[in-house]
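The data below hold one chain only, encoded as structure tokens and taken in the form predicted alone.
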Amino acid sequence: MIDLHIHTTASDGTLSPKELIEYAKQKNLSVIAITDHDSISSLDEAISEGKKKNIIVIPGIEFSTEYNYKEVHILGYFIDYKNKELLNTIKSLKNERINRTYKIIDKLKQNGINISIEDIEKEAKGDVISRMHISNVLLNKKYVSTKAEAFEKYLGIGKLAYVERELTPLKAIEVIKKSGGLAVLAHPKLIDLENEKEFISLLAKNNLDGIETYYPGFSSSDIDRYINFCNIYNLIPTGGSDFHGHNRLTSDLNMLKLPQKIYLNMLNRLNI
């Protein structure tokens, strides 16, 4: 079994890489993706690791990109995460996730809600700063009742204290092309897209390699949507569990149970 969207503590999981995939060894999976937030730091560990156990671990990354007011994840796959392009991305996007992040506790005050960055920075275990991490901070300081909330209120895209990104999801796919990898729009459905299909096809058209079909919550009706898009724009289906830990606790590890003909079919698109 397979499972290729998982995060760790680099970005806003709560497993570090090591006690990852000692989990995806309890939970039966052969070939899993890491894939943090805008960051690569866990991966020579979690390859490290994945040896050991007997785990593929395929390079990955989930770049957070905006198109029309909306929030676009790209996954990236078999990344060469070496790559200077790639590294000097991921160095922008870490700084300007810094400077977003001062932007939202300035207007988190201005509702009369004070956190400081020094808050925030004790639940980000790793090295880059998410919106998750400031919910959590928001429900420990019981701002907020739950961290669906902190979103709805605050949180989420043109809500109070939310401050657009400058990324945009044709960049992110042309930097994961340059460094050798896959291309993949995560989660379609989450997107919320009234020209869904317009948007896909302009992602196809600029080397979008596949669409994340299979995925938590996802109906069978969905499922056939995005395998009727692969079919039409020569894409390939991917998925999985976007696995976070106790930050997310709606999914689990190999809980679709993907068959490892969508690895082999990844490897096929690469000429591997």
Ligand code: AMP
The other form holds:
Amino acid sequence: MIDLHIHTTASDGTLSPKELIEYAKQKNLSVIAITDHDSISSLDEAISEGKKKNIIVIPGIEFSTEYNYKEVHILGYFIDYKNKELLNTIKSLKNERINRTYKIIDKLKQNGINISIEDIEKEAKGDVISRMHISNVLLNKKYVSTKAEAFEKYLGIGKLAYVERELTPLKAIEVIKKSGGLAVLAHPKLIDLENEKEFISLLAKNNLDGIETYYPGFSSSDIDRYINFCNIYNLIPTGGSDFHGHNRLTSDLNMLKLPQKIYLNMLNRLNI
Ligand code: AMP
Ligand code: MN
Ligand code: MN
Ligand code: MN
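Form predicted in complex with ligand AMP structure, per the form predicted alone context:
All chains and molecules follow, beginning with the one already shown.
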């Protein structure tokens, strides 16, 4: 079985690469992809730990982008994570995230909320600061009673402390393709698109390779719709749990029990 959407401590997951591989073994996974937000810093360790435990680790990433006031995540698989342009993009996204965090702290302050950069840094174990970490601080300091409330009131797109992003989906696809990878639209159902078909068609014309069709909470009619889009636009379906350790209690590793065939189709696509 395989799971192609996993976060570690490099971004907003709670397991280190080594812990993740041990857990993947327990969960009977033979192929996984590590897809941290805008980060590749767990990949070397995950791949070498994977070799010890006979688990294939696909080098991956999940880029956060924005399109028409919607949050769009683009997954990259089989990326050459030493590629210069990819590394430059990651470096500037890391800086953008730091600047964004200071702006969010300011906006929260204007709304009567006092949290510091140190509070947030304590939550972040890797090199990427995410709104997940900020929501943990808001929850711990009892400014909100659930993480969902933190996003609904402050951190979500268009909310009181939201800060725009610069990367676009088309640019993310371009960087992934230039580093030899496959580009996949992550959890399309969560984007809340007005015209999903038109958007997927646009990405497909700009070198998208696949759609994340299997994802926690997707209904069988969602899955059928995405398989249909894959057929229309010559894309491949992929899937994963979006595991974040105890930062996201609604998803667990290998909860979807996805077959090896999805991985084999990705390998075929790479050889085109
Ligand atoms: P960022 O990478 O900084 O854009 O932060 C986004 C991350 O916050 C996502 O990857 C999720 O892990 C988490 N997140 C986004 N929306 C919510 C929500 N409504 N409730 C809980 N966590 C969320
Ligand atoms: Mn996340
Ligand atoms: Mn995502
Ligand atoms: Mn994710």
